[in-house]
Each structure stands twice: as structure tokens, then as C-alpha cells.
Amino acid sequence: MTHLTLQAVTKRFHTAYAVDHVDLAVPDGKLVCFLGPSGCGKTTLLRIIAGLETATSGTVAFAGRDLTHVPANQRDFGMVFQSLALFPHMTVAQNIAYPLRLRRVAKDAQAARVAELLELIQLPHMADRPISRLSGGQRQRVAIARAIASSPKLLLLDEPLSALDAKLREAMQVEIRLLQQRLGITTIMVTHDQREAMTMADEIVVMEKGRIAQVGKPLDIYRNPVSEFVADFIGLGNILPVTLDGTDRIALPGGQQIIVDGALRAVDATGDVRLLIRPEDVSMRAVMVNPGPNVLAGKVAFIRDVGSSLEATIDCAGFTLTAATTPRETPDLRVGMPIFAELPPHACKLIAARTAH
């Protein structure tokens, strides 16, 4: 069931388009991530949904009700800002209770709801603690509790984890996801971190220059990006300019021909084309007996060792490849060694080249 619907939503500042004719349907009870680089329009779109910005044109509807011109305080949405915007002069409990006070909820009902939420965010012992004495992760939890205190129909998160260190950020990604699933609340989260989106989202909306570049489940977008922009933004990928010859063979920048499965050739051959292969799909061998058509000879130029995995940069004729492996799979990998890189035909995908608009 779809609850939030955007139709031709546009936001223009003078002659510049921050959001450009966006159509989107957000399913009920799902967590959707708006993902894209800085300046792509994702936060502006979130603020239009929240009612903090007014669309230049288009409609915003929720559960069949047109909210396009409804003020933010009448939309019954909860929002967590990038800065969290907690009140430093209030305690944890007072911050959580604030939206209930605004709605003139009875004091005993406020207390019961605050106690319930403190248990939910696992901070029942900190009800009377000042916000200034909380850690970053604790403040994050309090901000979410405040946002859901009045049981909103939609939760909006604007890059809420950007100020946290890497380890805490990953822990909070899991916490927020589990909390959202437990509550079953429809949630939209803005992020520029593709790993965060892949970890948390039921559905990802990739944005580019105010427009939606692709919508889909995280793994579908990772495996089947529709363009060079999406492929480059979602995860690591080898993206190479290639030429087509009308068969299943394509020519790499160095002139060598390889085979791509016909099923993966759904691309307009009249435009510029790129080959995408993910690093984990590139197989490396020090010795190759009877190498096939998709085996390239090269030399290891650089190794990025992060303990559990290795990323090797391979110099081939006319281009470089990145291959992902593990110390167990390639125990003797070293810079300067000759290597054979195999590109399995089923893992090679042709995509449209990046275009300006």
C-alpha cells in the first residue's frame, strides 16, 4: 500500500532547479533512503515533504490527502534534523515530552509515553540527565524518541548520523533500522553515504541534479544500475569506455575484445557505452592455463589491505582494474607481480555513459 505520493514536484530558486519534476510513491511501513551527492536536491525534497519548503509546482499527497499547501505542524510527521536540534536546557525526558506538551497531552499520559520511549531507546536511567551530558549516540536516540513521541504517520530523517564517528555510525544504522521495523513506521532518510543506504533501506531513491536517476531495492540498484552515474555512486565499480561490434563481443580501451552475455546488453548502442564490473567479480590468478577470451594480463600496481579484505589495482593494456579478494584467496599478492584478471561474461554489464542535463 502506498501512503506518500509525489507528482511532478518541482522546486525552483530563481532559474535554478533544486528539485525537477519528481514523481515518487513511498510504500507504507518501509524505510526509503534519498541518496545522492551534495546539492542533488535530496534535502530540499525531504523539506517539501515535511512542509518546511513549499514546492514551486506539483503535489504532495499522504493517504489520499493533498498536503501540498498544508503547514508543517498540521501534517503529523516526525522529523530528525541533521543537527538533532535538541533543547540543551532540558533533560532527556523533557525533550521527549516536548511535542506532547505542544499538543496539550495530559501530564500523566505524557509521563507514561516518555517512560515507554525511554525503554524503547534503552535509556530509562537517563530521564533526568541534561542533554549536554549525553554521548553522540545517546543524543541521536533521544532525537528519534522525540520525533516519534506523538506517534507520527511518517518519520523523516535528514542525515541524522553524519556527525558520528565511523564505528558509532554503523552501530546506529542497525539500531535505527531495528527500531523502524519494530514500530512499522514509514520512514524517509536522506544520506549521501551509499553504504548507509545499502545497510538500512528497503528502497533507495538515487538523485542526480534534482531528478530521480533510479529507484529500487538496494541490491537491484547495485547489480543493475541504469547509468554510469548510478553505477559510480553506488559502491566500487570498474567503469570502462568500450566499443560495440554488433555481436556479444566488445572492445576494451586497450583494444582487446571480451564477451558480454547477451542478456546484459540492454543498452542503447547508438550512444556512448560503458562496461561495469564490480571488483568482487574480477578473479585474479598468478598462473592461467589456457586463458579464455575474458582473461587480461596485467601487473599489480597497488594493494589496499584492510585486514579482512584486499583491493588490488591492476595495470592492464590501456586501463586499470580494481579487484577485491581476501588474504586467504591470494596469500602471495604483492605490488609488481604479474597477474591474470578474469572478467566473467555474466558479471559484465553494459550501461549508458554519464550525460549532462
Second form
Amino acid sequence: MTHLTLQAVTKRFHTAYAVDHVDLAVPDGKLVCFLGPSGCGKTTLLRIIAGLETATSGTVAFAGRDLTHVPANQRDFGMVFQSLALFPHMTVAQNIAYPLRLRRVAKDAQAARVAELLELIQLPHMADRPISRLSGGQRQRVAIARAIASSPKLLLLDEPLSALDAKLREAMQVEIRLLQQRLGITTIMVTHDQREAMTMADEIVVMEKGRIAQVGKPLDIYRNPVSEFVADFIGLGNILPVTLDGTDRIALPGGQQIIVDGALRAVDATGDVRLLIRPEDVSMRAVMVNPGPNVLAGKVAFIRDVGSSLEATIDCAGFTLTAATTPRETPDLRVGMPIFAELPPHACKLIAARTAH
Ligand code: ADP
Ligand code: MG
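Let's see the other form, the form predicted in complex with ligand ADP, since the form predicted alone is already up.
Next comes the full complex, this chain leading.
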């Protein structure tokens, strides 16, 4: 069932479009990420859904009810802001109870709910701690407990993990995702971090300049991005300019011919075209075993070996390629050595080049 529906939602600040004709359906019980670079309109769109911002035009409906003109405090949504916006002078329990107090929930029911939420966020003994004496991860959990205290129908999170260091951030991503699944609460989370979106989301909405660039399951978007912008934003990619001669012949900048499965169907051959191949799909060999159009001769220019994974930058004639593997698979790789990079036709995708603005 579709829970939240946006139709042609637009927000103009003076003459600039922060959100530009967004149509979207968010299904019941799912976690959807709004993903895109800073300034692309993620926060504005989330605030319109929350009722904290009024759309210039378009409609917001929830469970079949038009909410476009319903004020934020009557929408029954929970929200966690980038700043968390906890009340520093209150204790953990007082923070969590705040939305219940606003709703004039009876004192003992408030206490029971707070106790339940403290268990849920695994901070059962911290009820009386002041916020100032919590770690970053603990504050994060309290902000989420407060947002879900009155059992909202929709949870809205705006970059809630951005203040945390990398390791804690990754742990919290898993924690929030598991909590969201356990509660089955429909959630929209804003992030500019593609890895975070891929870790947590059922569906990713990639945004570019106020518009939706692509909507899909994380791996579908990763494997089949619709444009250079999306390909570049989601994951590491080799994005190479190619020339098409009108038939099925595709050439790389150095002139080498490339064969691509399902060749030209996906793109408009009259526009500029790029070849996308993900680093993990490029295989490296020290000797040429399989001569053919998709085998490129190059030289290893740089190796990033972090133990669990290895990335090699390969200088080919006229362009560079990144190949990803593991140190165990390629123990003899050295900077400066000649290498053959193979680009399997099934892993090569043609996409439309980013249009200049
Ligand atoms: P994101 O969250 O993706 O970084 P925002 O939604 O915050 O992007 O902003 C989208 C665009 O709208 C930006 O260009 C921003 O400068 C502009 N914007 C956001 N809020 C306002 C405002 N209150 N007044 C004027 N411009 C705004
Ligand atoms: Mg933002």
C-alpha cells in the first residue's frame, strides 16, 4: 500500500526552484532515502512533507488524505533534525516524554512509554542523565526515541548521523535500520552519503537540482543508473567518454574498440555518450590471456591497499581506469608494472553524458 504520495511538489525561493515538480510514492513500512549533493533540495522536500515548509504548488497526501494545508503539529509525523534539537537542560526521560506531554498523555502512561523506549534504544539506565552527559551515539538514540514516542505514522530523518565519526556512524546505520524494520514504521531519511543510503534504504530517490534523477532499489540504481550524474553519485565508477560511429561500434578515447552487451538501446546515440564500468567488474591480468577488443593494455599507476580491499589505478592510453579487487587475489601487483585490464561486455553500460548547465 502506498502511504505517502507527492504530486508535482514544487518550492520556489524567489526565482530559484529548490524543489521542482517532484512526484513520488512512498510505500507502507519502507525506508526511503533522499540522496543527492548539498543544495539539491532534500531538506526542503522533507520539510514540505513534515509541514514545516509550504510548497509553492503541488500536493502531499498521506494514507489517502490530502495534507497539503494541514499544519505540522496535526500531521502525526516524527522528525529528527540534523542538529538533533534535543533540549540540553532536560534529562533523557524528559526529552523522550516531551511529545507525550504536549499531547497531554497521562503521567503514568508517559512513564511507561518512556521506559519502553529506553529499552528499545538500549539505554535503560540513563533516564535521569542530562543530555550534556551523553555520547554522540547516545544522543542520536534519544533523538530517535523522542521522534517515535507518540507512535507517529511516518518518521522523517534529516541527515541524523552527520555529526558522528565514521565508525559510530556505520554502526548507527545498522541500528536504525533494524529498529525501523522491527517497528515497521514508514521512514524517509535524507542523506548525501551514498554508502549510507545503500546500507539502509529499501528505495533510493536520487535528487539533482530539485528534481528526481532516479528512483529505485539500491542495487538496481547502482547497476543501472539512468545518467552520468547518477552513475557518478552512486558508488565508484569508471566513466569514460566514448564515440559511436552510428552502428554498434564503440571506441574509447585511445581508439580501442569496445563491445557492450545490449549496446545502443539504452542511450540516445545522437547525444554525448559515456561508458560506465564499475571497478569490481574490471579484471586485471599480468599477461594477456584473452586478446580481444575489451582487453586494454596499461600500467599500474597507484595502489590503494587497505587490507580488506584493493583498488588499482591503471593508466591506459588517453584515460585512467580504476579496478577493485582484494589483496589476496592480486598479491603480485606493483606500481609501474604493465597490466591488462579486461572489461567484460555484460558489465559495460552506456549512459547519456551529463548535460552542461
Ligand atoms: P539539501 O538539503 O539537499 O542540501 P536544501 O533543501 O537545504 O538542500 O536547499 C535547496 C536549495 O534551496 C538550496 O539552493 C538552498 O540554498 C535553497 N534554500 C533552502 N532554504 C531556503 C530558504 N529558506 N530561503 C532561500 N533559499 C533556500
Ligand atoms: Mg539538507
